[in-house]
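Shown here is one chain on its own, the form predicted alone, set out as structure tokens.
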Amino acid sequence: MPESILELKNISKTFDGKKVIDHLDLTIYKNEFITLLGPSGCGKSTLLRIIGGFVQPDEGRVFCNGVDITDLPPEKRNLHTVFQKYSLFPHYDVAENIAFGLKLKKKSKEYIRDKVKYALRLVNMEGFEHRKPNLLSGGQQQRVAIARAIVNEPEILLLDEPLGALDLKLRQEMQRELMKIKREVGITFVYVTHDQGEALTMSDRIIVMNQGLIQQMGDPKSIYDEPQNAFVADFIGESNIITGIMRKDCLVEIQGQDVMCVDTGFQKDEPVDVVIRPEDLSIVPEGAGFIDGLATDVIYQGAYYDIRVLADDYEWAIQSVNPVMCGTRVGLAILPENIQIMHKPRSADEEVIRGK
């Protein structure tokens, strides 16, 4: 069993009469890269700020290594926060920015020099020691901000959408750098993003949030392959989500057609949500699949073709390496193990919790 480093117990927070976090419990483990993922306003950044000490919860307590730190100011917590705005000192060069916290701690010149050199190597910024922030690219400024955090040896590094201002290539480069730093340094990372691809790429564990509640938590593969509700399925990558009827164990009706699946434990003829990922659908000749339709749109995406097929007033999304012509009648096929069946919410409250 991994050793916990951070525990959030019964955390709630309200702003202007709106509950942003609703009685949330979460345990974070040592050396874990955990991502808080969700749409804008879901409470993920507020939760990070509560961990960092910048926001006080209305209810609940925060524990680090078993010690209650809820009332401690940020500077008294052994963690460091990196925001999207890097807040580098413009009149300091790179080395001076990185060394700032160590100087406040009155470390020796030799200690500071060695730590700065180590941090620069870690973030691939050797040779930039004397350059001012205004002469750095956005990605380089982000590396300096991370290096400044690392030299202070925090137990936990909090990152609030730190790559949001970077272009795609720089974001991907920084994702690799962060994963390398995590492996080499062994710091616990708590990372906030609304970018699903970023979360799937970097995380040991993903916490999917919506309306102040945790919708699902797990490793990236389980989050993507086994979404627990329609919100998670729709938010993590693209999904076809359609109403079905569970006729019996391992048999679901989709658009009037009985289709084999692997799910069990549902009531006979229970209405359900059916989730099918676009890459799990195959285009076959008309009449050879579980349903037929008309190819209405085909877009080349490089690694695959994004194809839309209209069948009985539902537009299916398919990702295929083989194109079809628009206007062609085709069939859709699916393997039973690639169909995900979920209970429908039974009430408005459950709909929020389950995340429609």
Given for the second form:
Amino acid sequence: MPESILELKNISKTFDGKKVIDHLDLTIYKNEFITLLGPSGCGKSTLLRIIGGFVQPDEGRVFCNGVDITDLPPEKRNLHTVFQKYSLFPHYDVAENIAFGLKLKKKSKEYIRDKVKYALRLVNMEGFEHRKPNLLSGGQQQRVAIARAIVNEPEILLLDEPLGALDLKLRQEMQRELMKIKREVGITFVYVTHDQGEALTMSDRIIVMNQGLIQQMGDPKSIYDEPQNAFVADFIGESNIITGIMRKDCLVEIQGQDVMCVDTGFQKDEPVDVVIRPEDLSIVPEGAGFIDGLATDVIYQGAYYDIRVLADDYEWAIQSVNPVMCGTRVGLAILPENIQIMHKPRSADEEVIRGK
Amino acid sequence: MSNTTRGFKWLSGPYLLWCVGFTVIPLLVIVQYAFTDTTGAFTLSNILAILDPIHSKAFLFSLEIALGCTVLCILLAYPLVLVFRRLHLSRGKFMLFVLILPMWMNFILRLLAWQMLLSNNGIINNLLIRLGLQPLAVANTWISIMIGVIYEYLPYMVLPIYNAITDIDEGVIQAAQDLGADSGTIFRKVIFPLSIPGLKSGITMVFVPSMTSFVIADLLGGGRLQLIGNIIEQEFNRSMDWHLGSGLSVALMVFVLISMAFTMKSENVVEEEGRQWRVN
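Next block: the form predicted in complex with the partner chain, after the form predicted alone:
The complete assembly is shown below, putting the previous chain first.
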């Protein structure tokens, strides 16, 4: 059992009558890279700000190493935040920005100099010591912001969509670098993002949030392969989500066709949500799959073709390395273990299922 | 692009004409008067007249008033602006509006009002006597002149500082807090350094006019206390000695320009002081 470092107990927060976080419990472990993932307005940033001390929860307590820090102001917490807008001090140069926290702690000149040097090397910004922030690119500014937080050796680094303002290529580069930095400094990262790709790439553990509730938590693979509800399935990557009927264990009826699956424990003839990832479907000759349909759209995406097949009023999304002709009739095939069956929510409210 | 700028350049014509006619030419005329005597011969005596005891006394008094006014305006402006910043945006704007409101009234009227408030049997003293307190004897003293200049010029200090400080990104302040800075440190290390451009224009807009004003001293100093501006005004309007008036004006102008240059430099010193932060 890994050692816990931060515990959130029964946290609630309401803004303007809207419940942003609803009785949330969460334990964060030492040295993990944990990502809070969800659409905008799901409460993930508020949660991060509660951890950082910038927002006071209406209810609930925050514990760090077993000590209640709920009422501590941000400057008294041994956690540092990397903001989306970088928020570097415009009147200080790069080295002065990074030294800010250390100066406040009255560290010796030599110590600060060594630390700044180390941090600049860590984020690959050697030689930029005396640049002013306004002369740096967005990616460089974010590196400095990360260095500025890390030199203080926080127990936890909070990252609030730090790569959100960068373009795709730079973002991917920075993702790799963040992971490298994480490995080198060995501290806990709490990362907030709405980008599921980013979350899947970097995290040890992902917390999927919606409407102030934890929808699911787990390692990236389990989140992707076994989404626990339609929200998670839909939010994490593209999914085909279609209503089916569970005939018996390991047999589900999809669009009137019985299809083998591996899920058990459902009631006989229970209506269920069937989730199938586009890359798990394969195109086969008409009649050879579990269902036939008309290829309505084929888009070349580089590594694969994005294909839409219309069958019985449902448009299936398929990713295939082999193209098909638009307008031809094809069959769709699926391996039983790639079908994910989920209970249907009983009401719209239950759409948001509390995480375990 | 250069085409469009060229096309619109003539729009600045009226202002240029105004500027040449009412600033540049009069200035040249004053300089010419300053360096000549009544016969038209070159002389430095009009300029050096500033060293005359009566003149230099008025000059030093002006300097005291201007420095005092500037320092007090700075000390008043910062807390005010910090409060405005804390207030909800719309309320901060309203407070600012209240501060600026008197500026819509005529300058002389405002001073006459202060004259009535501060005079020996004025409103304030009446009130104090009725409360059984000692009346104040501030009428026609440097204190009433100081009150007058501060009242007149405080908005010119507050506005640029307010603009500079509200321009500071909230994220930058939160970052400082996140890195362990308490509110005093945030002011010293973040808010104040970033407000320096505003402070700079504030000083220019308060120091120069309070140094050269004469109406305020006329109305609130009772004509007994003379600023250098009063003396210049008297040379032009009463003694009709335009040469001496111009000479004193030029001397004052040179002093103001030098002190402004010095101000810019001393602000660099402030910035340099922030540089004890410098690493390496």
